[in-house]
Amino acid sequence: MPVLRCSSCGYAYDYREPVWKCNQCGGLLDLEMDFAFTRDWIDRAVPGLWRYHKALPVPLSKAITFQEGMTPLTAFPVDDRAVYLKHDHLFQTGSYKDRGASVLVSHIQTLGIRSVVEDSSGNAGCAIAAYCAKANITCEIFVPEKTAPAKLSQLKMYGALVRKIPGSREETASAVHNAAKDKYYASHCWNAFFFQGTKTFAYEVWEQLGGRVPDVLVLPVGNGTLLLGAYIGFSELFLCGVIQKLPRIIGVQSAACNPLERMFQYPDAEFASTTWQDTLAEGIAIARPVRAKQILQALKDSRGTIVSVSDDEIKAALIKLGKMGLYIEPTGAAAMAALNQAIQFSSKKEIIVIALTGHGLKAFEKLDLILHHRS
């Protein structure tokens, strides 16, 4: 029976209990199954990520879906280099977040659960919009004042109350803190049932490869769902012998906002020392990301390792991916931008992995402004 564990103190909860974080001491959940994963488990019946429902917290039978996920994973050759792109722009709200959000708003379903709140930057937003939609419930979103408009008209499309909020990202954070007193947190960050939707980023990696794991696998990195995820379920194909290694994790911050880097470089080092700016790269302009101490464990575990990318590299890459046909989003291209360092952190015959996590429709006012600043 999977069950909820207080990753501060081990209280233990029912995994059916509507809580999410701990109740004793306000600690962050983590979700612990316990199964055996074998290639027998995939049922190719299925498509998208719910092929993987055994390995998943939530019965198919109540899988709130749009059928997403297998996005595809292309081969991008460098010189002599085995290098992948993994299409998580191609979701049904343009963004990888949508794993998470199925999981989890299938979880809110089977709890009876009729009203949620979340805040975001935007795509984690839209997508538990998106889901919410469909099933039904009312879901009520807090973003920072600055939100992109495209991601703003696309939250109300779904039907989202959406509270946008002075300051930020943190003072997002905190007004729907205090709204989370009386409805149900379907927080990409706070909330573990989130990381068992991105988990399948790493079952989807490893099945399209042939049942082989990328040596080196380059992901954004703001609150780590990605990258949580992707460790998460990695781990559990390790934990099961379906893998003899983990990926090397390369997490990619954008150098206006990069407290993870420091910490990783400097473990001393304090979050009041992070400066925060504006940068192209917003979804990942986190400056207190509330599970950095997972995040900085899973680099650890993985023998990898984080970076930072400037605004001016990450227009190169948007240039880069446009002129492959490829129109991606900011924050989504911030991976590609990292890879000459990716490159410089692997060996000729290591196959890397990029993520491109958003589509640039979600951006199309910073993108139409690079361009014109091109031309």
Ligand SMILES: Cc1ncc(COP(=O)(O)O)c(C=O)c1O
Given for the second form:
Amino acid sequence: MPVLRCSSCGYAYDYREPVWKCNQCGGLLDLEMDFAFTRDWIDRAVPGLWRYHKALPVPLSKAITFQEGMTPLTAFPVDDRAVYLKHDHLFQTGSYKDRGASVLVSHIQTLGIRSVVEDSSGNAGCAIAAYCAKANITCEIFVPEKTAPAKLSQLKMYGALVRKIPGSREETASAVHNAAKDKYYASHCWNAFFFQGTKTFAYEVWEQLGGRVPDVLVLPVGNGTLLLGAYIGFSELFLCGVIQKLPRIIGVQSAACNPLERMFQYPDAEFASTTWQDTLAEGIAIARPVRAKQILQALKDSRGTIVSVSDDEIKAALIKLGKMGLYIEPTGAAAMAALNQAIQFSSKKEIIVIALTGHGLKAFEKLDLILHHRS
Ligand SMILES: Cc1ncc(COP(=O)(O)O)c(C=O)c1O
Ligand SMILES: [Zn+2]
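Having seen the form predicted alone, could you give me the form predicted in complex with the ligand?
First the chain shown before, then all remaining chains and molecules of the complex.
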């Protein structure tokens, strides 16, 4: 039986208890599942990520799903190097967050919860709102006032109650924590079930590469929902003996807000010393990621690293992607902007996988401004 274990005090909860943080000490909960995954466990008759349902904490019969996942992994050779792009902008709501939302909202439905709160810079909120709409669950989404109009409109279209909070992303987080005192918090950062969905990124890459593991995996990182999910997925495959190594994970931050990079380089650095400006990559501009310790540990365990990219590098990546027929939102192109750094971090024969994580239609205004300034 899976358990939710507190990463601070070790207290274990039955996974069906409606807890999103430790009631004993307020710590983060992680889901522990004991299973022995093998290739035969893949349910090939099931489209999308639910093909790995035997490795998920919700039965397939209870899945809230749009048949999401199994996004394309396409070859993008760079000077004879094996580079692949994982098209995780191709989801129902336009970002990879649907992975986490599908599993988390399915779990919430099995608990019989009918009303939730969530906070987001936009994409996670849209994903939770869409799956709640499908499950007929009421949701209230807290967003920073400056959230892109396309994301706000998307949230409203799904029927979410949108609460715009003035100030920083952190102020939005404190507003939702207040609301979460009497409603279930469907948080993409706190809730362990969200990471059970994002872990399918790893299972897919492994299956799509014919059972191989990329040598280097390049992922944008703010709160780490994709990075930690991918780490959990590859670690499970490793512990089950299905793969013999982990990919070296490169986390990509925005140079305008890079607390994790600083902590990786200077372990004693204080979050409070992090100053940050506006950036094109607002989705990863997280000054105080709640799972920072786990992210840094995952990077170390995988023998990976963390890098930053400037807005100019993101712009150049967006233009390059556009010329390849790919319309990506700025945050979603951060990993592509770190391509040269990934090449330097690898040897010639190694396989590099780069995640594209959000669709360009989400950030039409920003992309239009970039084009305007170029002409
Ligand atoms: C398009 C996109 N990519 C990447 C991320 C980074 O996710 P995380 O903050 O969980 O690391 C986000 C977060 O909102 C996002 O919207
Ligand atoms: Zn605890």
